[in-house]
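Single chain ahead, by itself, as structure tokens, in the form predicted on its own.
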Amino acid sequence: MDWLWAAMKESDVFGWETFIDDWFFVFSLAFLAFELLRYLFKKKLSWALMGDTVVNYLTLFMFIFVNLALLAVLYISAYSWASQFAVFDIGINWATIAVCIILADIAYYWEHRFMHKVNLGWATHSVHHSSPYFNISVAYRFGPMDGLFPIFFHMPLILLGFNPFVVFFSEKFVQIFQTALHTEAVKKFPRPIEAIFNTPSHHRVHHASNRKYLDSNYAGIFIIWDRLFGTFVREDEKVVYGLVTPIPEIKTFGDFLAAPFVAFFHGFWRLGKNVLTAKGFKNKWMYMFGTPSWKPKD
């Protein structure tokens, strides 16, 4: 068991993160095209699906234009500024990756967590929620401040002491096995799987519209943290998926070439529109920091 031990240096840690995470989205992309001859077995395969398929992917790329220079640069200097004050100096090796891994799922739990509870994060997560299908491509659908909040919730493990390369990795490890959920073609795994990690099954009935599944199944890795904190739901009945109040399908072609900009951008098109027009400040603050759910009085 030495090598768990074995020091490691942050290019070796970046290197892995690279190999895992280019060869995932070659494995995904393969694995798509195993979805769509699913959907055109199973007589499913429609035009609406396929452009919702491309949309998923031109969202990434809008998410990549958006994010990509300022939040590399936010991330780098916030976690580089961050380790200074770091309680700890945790070394680098397969078994601090692995209590890393642990501990930004938890971070993780919280951050989607709250995503869905505040409105301010749901104008951006929403994004991703808004698909009516459910395959791998939806987990590529990203919302435009999608890479800001995990910033807030991951800054205690650098605090702690946690390398920030390794910090880095683990949140890209988690985000790997949630990609992996996305999928009507595995149905349930074995009750000890099932019990202990977040599984399709588990995150299906997270991407329902169905009241009984709203708000449930927050999980990256282990769906035990959805059981402890009694957001856990099992799903046994069919699955509705999409937003409660969803944006227009795909039924034409001006559709799908307005779709990517109407899917990327209508969280904070509601988010603003809603505060513009609250009367009142208190009205204003619950629309932009309250519940999805909230509405006034009046």
Contents of the next structure:
Amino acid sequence: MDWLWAAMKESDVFGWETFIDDWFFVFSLAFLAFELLRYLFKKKLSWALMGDTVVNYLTLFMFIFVNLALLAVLYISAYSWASQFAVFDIGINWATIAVCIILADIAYYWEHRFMHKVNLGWATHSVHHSSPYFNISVAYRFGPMDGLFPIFFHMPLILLGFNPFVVFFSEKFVQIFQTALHTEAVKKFPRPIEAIFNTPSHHRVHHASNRKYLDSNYAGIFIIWDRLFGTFVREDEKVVYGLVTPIPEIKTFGDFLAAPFVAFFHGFWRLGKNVLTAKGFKNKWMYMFGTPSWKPKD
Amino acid sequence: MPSPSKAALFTGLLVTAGIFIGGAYAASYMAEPITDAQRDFQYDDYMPSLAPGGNDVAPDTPAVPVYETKAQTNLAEYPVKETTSSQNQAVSSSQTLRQPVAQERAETGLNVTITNTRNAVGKVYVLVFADAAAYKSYDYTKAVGYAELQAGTHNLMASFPELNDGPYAVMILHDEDGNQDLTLDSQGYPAEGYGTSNAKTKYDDLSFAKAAIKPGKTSVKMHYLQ
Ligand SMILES: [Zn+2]
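To complete the pair, please output the form predicted in complex with the partner chain; the form predicted on its own was given just before.
Now the complete complex, all chains and molecules, led by this one.
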């Protein structure tokens, strides 16, 4: 087990991140092909589904553009600045990376819960939930500011002394794990796995618009956080994917051309409209920082 | 889902904070503190705009290890008294903020104090050479130590914990105009501050053997011709 304790360099960690991220993307494309074939055999493959799949990757491109143009600078400067105030000095090896992944998973839980329960977060995260389908391409459907909120929620790890590259690796690891859960092809795993880990079954519930499934299963890797903090719901009725108030379906070619932009900006469009038209400071504030279910009294 | 009570949310966050601090504390025993050799990503190289005062170091940055971290540069701005008090040692390296392994490390290596910098404009470069030829030809690609400090009128400090052998010759340069070189005037005399270890006056042009110092604490004075 020497490898577990062998000191690693920042560039090693970064190299592993790139390796895993890139090859997982290749795997996900192959898996998508398998899923589409599966839908074909089940006679569930439609132009709307194909169009939605393309839209997912187009939002990914827009997301990457926003990240490179704005958020990467903020991310790196915030982490490198904060790391000088670190409490502990935590070296880099696989053992400390493993601990960091577990902690990053809790950070992800709260970040994800925040994105669902606060309008500002929901404006960007609702993009991810706006697909009426559930396959691995949906995992790559991102909103414009999806890269912003993780910075705040993972900052405690930097301040506690984890190396910024280790934190970055852990964030991405949690995200990649969760990407793999976006599928209908896997029903349920054996019970011990379903008890501890987040699984496709648990995550289908998270993507559901069924009333009993709302606001549940925020987990990244471990479902135990949902069980611990009271947000766990089991999958026992058929899931209807998407938003409670859905965005327009893709029916015509014109819809398809508009769809990437509709999907990418609909959350901030809704947020902006609500905040601007609301009367009084309190209502504007609540439309910004209240929960999405909040409505003005009159 | 019924919406959770405020108390449940508060307890949840408290539990999370506990797991975070406990986890980080445990992790701090799972690995030795990070050494400079492990930090091979310099954020400034990848994010030019992040470097204090913009980054003009990009194309011909010396291909030598950069021992200074951001934190050290900031700490170097603390005024340093010319004593050997323990406080002095404490500010000589950011590593000492992180007890106790690093504290031993700060006692070793080469610690350079730069005195007499006349203003806070631009950067102060510190180069450490271990061989006479590189020193004489001012070949910074063969320097064994390199540090880049924000200029300031107080004493500046640069730590090179790895430099334990010696002899070394230290060269300093106050790059006020930001061209990463010693600017000369029309007559070919230095227009910016410069200095060498062991130099007594601004006219001292020392050979490597004369400038050579042992590892430990050393003080180098910045000189200006004009
Ligand atoms: Zn979600």
